[in-house]
Each structure stands twice: as structure tokens, then as C-alpha cells.
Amino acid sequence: MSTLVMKFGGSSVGTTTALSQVLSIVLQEKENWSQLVLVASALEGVTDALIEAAHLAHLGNQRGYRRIVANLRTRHLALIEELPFGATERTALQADIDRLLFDMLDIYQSMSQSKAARAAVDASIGVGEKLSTRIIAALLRQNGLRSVAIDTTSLIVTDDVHGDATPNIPLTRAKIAQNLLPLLERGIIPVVTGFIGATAAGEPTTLGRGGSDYTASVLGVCVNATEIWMWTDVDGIMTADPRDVEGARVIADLSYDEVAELAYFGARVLHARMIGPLRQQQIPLRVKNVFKPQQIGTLIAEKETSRARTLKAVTSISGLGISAEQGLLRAPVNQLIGEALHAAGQMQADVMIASQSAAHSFTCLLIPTSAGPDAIHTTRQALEDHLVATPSNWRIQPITIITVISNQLQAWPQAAAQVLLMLGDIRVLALALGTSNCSLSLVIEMRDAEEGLARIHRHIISSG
């Protein structure tokens, strides 16, 4: 029996045109697969709006969070009005949306009156997925498909790290066997909320930014999926982010290791943590364009056996560079940095490169994209506040980490030489070859990021 898990991102569900494409794809694939499972993100921009509303609620700004909720209600109801629903289905959907939003207002009211637990925050910012899945499931039913929306609070069991939870696969597998597999056996297409889960005690959690990808991966593993398809608004995984570099091209295939490194080092097309479960169970993953479903996209599968040496992609991510006079330190550099991050609650930063000599030290912190747009500033502030008391001449500066992706880099030293040659006069603060043997990272000053990325990408295209 073949099972396909399809995840639709926010740009794939936010308009009537996009939802029409979703419907067409599901109708087509229903004929090709024994079972389908759909995972949906919130409409584009909705989760960010909900995060802002939660922040305003913490500040007691009732007018601010009510305005955001009113705008979200208007947006979702307008989308429903534009879709070809019957009167009964439309009325039921409107009532469902109002119920979810009123419940969320109650949470925000509680936040404004007292310091709410992180579980309450997660419960509020996960509502976007609940809204989108109900619309998609209703659209499928309207077109003759048996479908139901399911909240993953009843499926995915996580730890209690609110805002960046990790699923417990054995407990999740048991929940899925109880609440999801019977639906598939009856020919029902479940439309599952991405991004959210719950602890074993039932407290709502979220899986971090881009967590709907992670949801699709976990579901795929637990239902023994044949394949997983990620539907987005680009043609596949590209040689560089087309928003940053001109002339980016689709990559036909990547290994699990290569795409995991791409995601970790800033590529925004996939969640970095989703690859691990797929690699363990050898489930192929395909990234496709929802508006061009006939195109094959990018296939991610087991590492290719070909020994062809080709630079496949380049990506970039922001970070912080920390330098100090080593002779004046009373504790190892990494220990001091770890203490600073822990004290400020900024543990999402990763030490990527650490270098020490007799006189100096340099440490590079990578700030994951999942940490949010303010993470660089807040992490820098936390470090400066903590390290100011240490007897050393610290210097903290924003940096960019540019990473080149290819297989077998350890056996291909010429690749590093070529990349450094392409950078020319751009100063390299540090470099590292990843332990996965498929990533080469170079730390440069932020002011040189755009030019450095463009130079390396031109080399990838010309040599590929």
C-alpha cells in the first residue's frame, strides 16, 4: 500500500488561486496513491501576526492584539467568500473560525492580566494552522473527497521546550496509530495542522519557525510513508536563494546530508530538523512548485553513488563574531560565551567555529533563522551585558557565514582553493569543513556578504 504525505506551505494556501491548485493536485494524486495525508501551514504572514499579538498581550495592549485578531478574521472570512462553498459549509466554516478566534482572544486576555505560561503562547500562535486546515478540508469535501481537519495536539507528542519542541517519536507513533491510521484505512484524507504539538500532559507546544516541515517528516515516519512532497512557490531547491542572487537554478537531486547542511546554514526552503527522521527511515523527499505541479522539482534521497565532483549550492546565514585577547581571560572562551547565552535565555545560538592562539581567540556564533528576526540583536546584547565584567578587550561584530554545499569535500581540497580564489579581496575571518563532508563554511564581514555570495554563485553556475 502506497502512502504519500504532502505538505503545503503558507504561500500554497493563502489565495483562491493557490487553493485551487491544492485541490487540483489532491484530486490528481488521489488516483495515484492508496493513501494521502496533507499537512498545512498557516496562511502566509499569519504566524508572524499571531506572535506580534501575543507580544502585545504581554504588554497589556488590548487594542493592539484585538486589531490583529480582527484583521485575521476579515482575511480568512474573505477567503471563504471567494471559494465555491455551499451555504451550509460556508456557515459552518465561519462559525468554526469565530470559535477559534474567540478562544484565542480569551488567551490573550489572560496574558494581559498576568504572566502567561509559554504553553498559552504556543496555544495562541498555533491557531493559524487550525484555521487553514479547516478551510482546506472543507474545500476537499465540497469537491467529493472525504476529508477531515485534525489538530496535531492529538497526534504529535513533544518535550516541554515551548517554542522549539522536539517530537517523541515512539509516543507520537502510538497516538497516530490511534487517531490517524483508522482514518486512512477508511479512505479519508486527513488535513493535519503543521507546526504544533502537545506534551505528554497535553500542554500545547510549537516546533519552531518552519515547523510544519518537521510535522510532515514526523508524520511520514510514523505512517511509513512511501514519499513526502513539500509544495512551495519555487520550482525546487535552488543553487542559491533567488531573493538574494540572480540566476539561481533548480538542483535536480541532493543527498540527505547535503540538504540538511543547506537548511542548517540558512536555506529557507526546508526546516533543518526535518531531515534526520527521513534519513533514518530512508523516505524520499521531493520539493515541488504548487503552481507548476508538472515539473519534477528536487529529489532528496540517499547519498548518490556517483563520484562526480560538483559544487551544488551556496547559502548564507547571519551570526556573531566574538574576538578577545586570550592572555587576559580567566576561563575558556567557550565557557564564558555559554554562560552568557544561558543567563540570557539565548540558547538557540550555536558555536560553529572556535579558534584560539596564545594571544587571541575568535568564536563564531551561528544564529538559526528559526530564532526569529530579532535574534541577532538580542543575542549580541546578552553577550555584551555578560562579558563586560570579564577582564579582556572583547569585540563582538555581526558576521555572515557563507556555506558551499557539495559531496565528498574532504577528498576534494581543490574546491576550497577555488572558493577562496573566487572571494578575491574579501577578507575571510574563519573557515571550516563540516563533519558531514559536504559543507565548506566561510565567515566574512556582513558588509561583504552580498558580493561574496554573488561571486561564489557565479563560480558554481559556470563550473556546473
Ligand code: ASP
Contents of the next structure:
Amino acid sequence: MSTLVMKFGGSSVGTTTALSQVLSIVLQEKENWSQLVLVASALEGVTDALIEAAHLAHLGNQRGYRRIVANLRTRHLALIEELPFGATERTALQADIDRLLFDMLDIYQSMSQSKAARAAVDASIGVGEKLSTRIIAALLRQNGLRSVAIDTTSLIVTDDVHGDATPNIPLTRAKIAQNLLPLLERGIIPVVTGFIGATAAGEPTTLGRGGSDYTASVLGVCVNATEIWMWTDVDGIMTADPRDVEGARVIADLSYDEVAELAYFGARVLHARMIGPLRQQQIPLRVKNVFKPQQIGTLIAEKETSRARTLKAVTSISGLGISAEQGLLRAPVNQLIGEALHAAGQMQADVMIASQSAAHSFTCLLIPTSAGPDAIHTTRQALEDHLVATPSNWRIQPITIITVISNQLQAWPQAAAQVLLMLGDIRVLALALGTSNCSLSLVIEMRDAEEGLARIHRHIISSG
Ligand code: ASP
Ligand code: MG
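Right, the form predicted on its own is done; let's see the coordinates for the form predicted together with aspartic acid.
Every component of the complex follows; first up is the chain already shown.
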């Protein structure tokens, strides 16, 4: 028996054109696999709007969040108007959408009255996925397939780190055996909400920005999927983000480690924590373009050891560099940074590189993409507020971490030498070889990021 889990990202469900692609892909793959599970993101931009609405609700700005909800309603209703639904299905869908949005207004109302609980925020920002999955499931039914929309609050059990929760695999597996496998056995195609989960006590959570990828991975592991396919609007994983550099190319295959490093160090294609569970169970993952399904895209699977050494990709991520005039002992520096972040509840930043000399210490924090676009600003603020009161001379500066991905880097020092050579006159503040043996990270000043990326990418393309 073969099971395929397919995840459709925001850009592959946002328009009628994209949705008709989804439909034809499902009709085709249904013939090739015994069981299909679909995972969907919210329509493109919807989660951003929901986060904004939750923020306005915090501030008690009723007009503001009502306007956003009204826009979301218009957008979803317009989409189903354009899709070829029968009258009954359309009316039922409209009622469903209205009910979900109505419930949200209640949540917002309660947020403005009391200091919002993180669970209420998660409940509200996860609505985008509930809306999109209902539309997709209805579209499949309209075309003769047996399909239902399922909210992962009843499937994915997570810890209570609201906004960036981690699923508990054994508990999730048990829920899936109870609530999902029986549907698959009956030949039903579930369309499951990405991004959201709930604690064991039933409080809503979300898995961090881009979390639908993680949902697909966890579901894949729990249903023992044969493969997982991620559908997006680019041709696969690229040698660099095409929005940042010219001439980026699709990479045909990557190992789990390589892709995990790529995602961790900022490539916006996949959620960084989704790879761990797949690696453990050796489930192959494909990234494909929903608008060009015939192309093979990128395959992620265990690496072959014999593969030729090549530089495969480069990525970048923002962070903060913290320098202090502080001799020899790192412990007080670490402690102060830890305290500052803890005090502000901003523990999402990761220490990436720390270096120490006789009179100076440098700590580089990486801000994961899943922490959202504001995280760098709030982390910086938290550090500044806290560190200003300490005697040492601290300097906090925005930095960029550029990471080159390649296999067997530790046995291939020439690769690091080439990369440094390519950077030429760009100042390198710190440098680290990843313990996974496939990443080399360089910390540079933010203003050099664009040029640094371009130089290294040109080298990757010319040597590949
Ligand atoms: N809709 C969520 C987000 O925008 C999750 C996802 O798309 O993967 O972050
Ligand atoms: Mg994504």
C-alpha cells in the first residue's frame, strides 16, 4: 500500500487558476497511490492579515480588526463565487466561512477585554487554514472525489509554546490512528489544516510561520507515508533565493542534512524543523511547482556518500551581532544575553557563533524565520533595554549570516578557502563550520549582504 502526503502552500491555493491545478494534480495522483492526504496553508497573505487583526484586537481597535475580517470574508467568498460549485455546496460553504469568521470576532472581542491569552491568539491566526481547507475539500467533492476538511486541532498534539509549538509524535500518532486512518481506509481524501495544532489539554497552538510544512512532515511520519510532496510556486529548491540573486537554478537532489541546514539558515522554501522527523523515518520529500507539475523539482532523501563534492547552495538570514568589551570570561556575557532575552520572553533567537578574545567578546544571534518578521526588531529592543544598564560597553548591530551548503565540508577545506576568496574585500565578522558537515556560515555586516550573496552565488553557478 502506498500513501502520498501532499502539502499545498499559500500561493498554490490562493487563486482559481492555482486551485484548478490542485484539482488536476489530485485527480492524477489518485490513480498512482492507494491513499492520499492533503495539507493546505491559508491563502497567500491571510496569516499576515490575521496576525495584524490579533494585534489590533490587543489594542482594542475594534474598527481595525473588523475591517480585516470583512476583507477576508470578501476575498474567500469571491474565490468560491469563481469556482464551479453547485448551489447547495456554495451555500453550505458560505455558511461555514461566515461561522468561522463570526467566531473570530468573538475571540477578538475577548482579547480586547482581557490581556489576551496566547492560546486565543493562536486560535485566531489559525483560521486561515480552516477556511482554505474547506474550500479545497468542497472543490474535490464537486468533482466526484470523496473528501473532507479536517482541523488539526483534533490531530496534532503539541507542547504549549504558543506561536512556535512542536508536535509530540507519539501523542499525535495516537490521535491520527483514531481520527484520520479510518477515513483513509474508506478511500476518503482528507484535506487537513496546516500550521495549527492543540496542546494535550486542547488549547489551540500554531507551529511557527511556514508551519504547514511541519504539519505535512508530522502527518507523513504518523501515517507512514511513502513520500511527501510540497507544492509551491517555484520550480524546486534553488541554488539561492531568486528574489535575492540572478541566475538561481533548481537543485535536483539534496540530503536531509543539507536541506535542514538550508532551511535553518534562512532559505524560505521549507520550515526548518520539518526535516528531523522525516530523516528518522527516511521518508523522501519532493518540492514541486504547482503550475508545472510535470517537472521533477527537487528530491530530498538520504545522501549517497560517493557524490562528487560541489557547492550546492547559498542562503542568508538576519541576526544580531553583540560585541562587548569584556575580558576572557564568556560566562557573564552569555548570562546577560540569556537574561535579557528571557526577561522579554524573546527566547526564539539562537546563539549561532560566539567568539572570545582577551579584551573582546562577540556573540552572533540568529533569528529563525519561523519567529516572524518582527522578531529581529523585538529581540534587539529587548537586548538594548536590558544591556544598557550593565557596565560593559555593548554594541548591538544587525548582521547577516551567509551560509554555503555543500557535502563533506570538513574533509574539503578548499571549499571554505574558495568562499572566503570570493568574498574579497567584504569584512567577515565570524565564521563557523556546521557540525552537520554540510554548512559553512559567515557573519558579515548587513550592508554587505547583497554583494556577498551575489559573489558567492556566481561562484556556485560557475563551479557547479
Ligand atoms: N499560513 C501559515 C503562514 O503563513 C503557515 C504556512 O503557510 O505554512 O505562516
Ligand atoms: Mg511555506
